[in-house]
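Encoded as structure tokens, the following chain is the form predicted alone, with no partner shown.
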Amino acid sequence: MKAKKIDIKKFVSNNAIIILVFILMMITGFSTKNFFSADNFKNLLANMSPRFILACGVSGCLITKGTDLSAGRQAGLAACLSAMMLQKLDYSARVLTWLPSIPWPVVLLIVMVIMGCIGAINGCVIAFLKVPPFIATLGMQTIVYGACQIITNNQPLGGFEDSYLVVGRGVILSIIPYLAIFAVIIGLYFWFLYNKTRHGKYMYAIGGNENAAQVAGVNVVATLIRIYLLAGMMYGMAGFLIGTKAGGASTATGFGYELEAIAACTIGGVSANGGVGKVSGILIGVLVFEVLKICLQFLGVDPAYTFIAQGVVIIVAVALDLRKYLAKK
């Protein structure tokens, strides 16, 4: 039985992204100081989780072809949201002075139900409206970033209790944060679910080709809803976290982490035109996102490029994902 052969000239195209932030990597690391060390590794695993527990709602969204452009909004509710319940009783800017002190596994709770809400609408607008998940999302996206500023009145929040902000900021062994513990349970969640159960086979299916899925006996609408509600629910997730990391949370908390989600995926190889995708795709291109951004910081690149540079990325990511999709037909 013969060996089967690697396109080496293939491989490159495909994973031109990962392998030009390898390069990058191997450069910081041997030209700065502390690049390779146990802190950055650990703020390195602090900054992925909430990241890609959010890019994991939104997969599933990318592999039935559709998107979500109101997670990173979405987060920010939930962080403020978290923030507001979680503030210290005796805190002198207090919002909600009538509630009692709660624990936070129950807001944490609150907040995923509010999201896995707002997701469902977002499903049902797109399920039984047939509205294009772009559209449905942006049009959320707005009204979640307008109740946002109403709810918080535009003002920064902080004060938080300190068993709060032990989740965003505990430590296991000294290096591994105590977030990567909810990124581990969400991605073990997130295989098991793609892999091992009925909706994992409906959603690639619907991905693939929705007419035929629904010939074939899917319920495409109670799928593509319960798609968009655990989408929500995760980016609830993502929002506490990123709230107790930060410390404090504002209207501004997750601005643009839907578009870095969405490259997250395409680089991982979640196919935008569906059918396509695995969770430890999803967590290598969150990786390299990341790395992207700590290796910019450690050259002493200037923020702005920064963010020229994720956005190449992100076109780019795209574009070889299209690339790909138009090969196979």
The other form holds:
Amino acid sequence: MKAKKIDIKKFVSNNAIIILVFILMMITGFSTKNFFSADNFKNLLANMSPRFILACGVSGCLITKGTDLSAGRQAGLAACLSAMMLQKLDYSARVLTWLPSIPWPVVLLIVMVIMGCIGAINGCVIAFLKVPPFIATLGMQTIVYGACQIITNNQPLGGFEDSYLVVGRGVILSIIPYLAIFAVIIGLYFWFLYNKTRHGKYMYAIGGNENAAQVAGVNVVATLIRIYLLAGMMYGMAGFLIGTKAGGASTATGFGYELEAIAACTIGGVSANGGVGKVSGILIGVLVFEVLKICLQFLGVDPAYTFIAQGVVIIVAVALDLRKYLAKK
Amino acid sequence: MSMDEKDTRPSPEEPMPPSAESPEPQESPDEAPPRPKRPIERFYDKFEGVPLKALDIFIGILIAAFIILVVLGYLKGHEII
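Form predicted together with its partner chain structure, per the form predicted alone context:
Expanding to the full complex; the earlier chain stays at the top.
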């Protein structure tokens, strides 16, 4: 009986946030109309998908004991670049008037390559120059924001082509948004990458003990650059999807998304200490955070209190991570 | 890495300098060299003296604060307060 009690305590301790949000979800579901509805489920999936992709990108940085504070701004820049390349030809406020119509998959590839290059720069600064990831990515965050302001001339962007809008608003079987398909593909890819490839093993090895990994023959520099490059590509995809979902883009797009992504990863078990993290955990973390936001919205909670509540959840996530670290010691 | 660039990471063959805070155990040649602690670990290590029970109480207080915030936000959102 005592052993069972300890297991329950450990379970509650490890999953406190998930249990809390689950209880909140039940209360919201039974006290409000339409919470448990197909429309709300569709909305949840649509909100989760780009954030999950962003969190997958950030997770590699966290697993190797780094971080990427430029994620949100990179996604914002990607959204703005996508918007500029996918505006209707006859739109009066079209920015790139000289550009012919480009298919959206080509634009997606272009923004992923551009953001991948920015991610690679982050990786090089961190791996070669040994600048702490917090500082390197904080600097890049500001640079990307400035670049976005210059490129867009601080004007909001809209007037998208219908083919682009369909990506963000289309659904399959009346309930599964197209955005979710992107998220599923990325999730499966990252699961494969983290669990079945050498890159994944190197990543966890670096996160566990960088010196030991290097002694064992892991090319730490190349792996770190690959991680940040891949993260950049994910921010590019996330930004592309955020733009189409919102139907518009501006320099404010993506603001704060990196903190949400880091919080979601932490809630999902990706430790800030590195070496630990699963794609399923990332998915749970993003789901918990989005469900929390939707619950507070449905309950009619004042928006200011929503922000404070989200902040408290982030602190609880870090406190639980700290508790796990100290309990292990 | 080019020949001109200095590798500032500790060499695996060089012994790590003894820590000022706690004595390092004698290493066997087969063990992985101890790694320098990252900022987040150094931050977490500051809480080493904190009993887990106190941390549990802190987490409990945060959860209670979350519940109070949701209730207050609900009341404010519905203009009850």
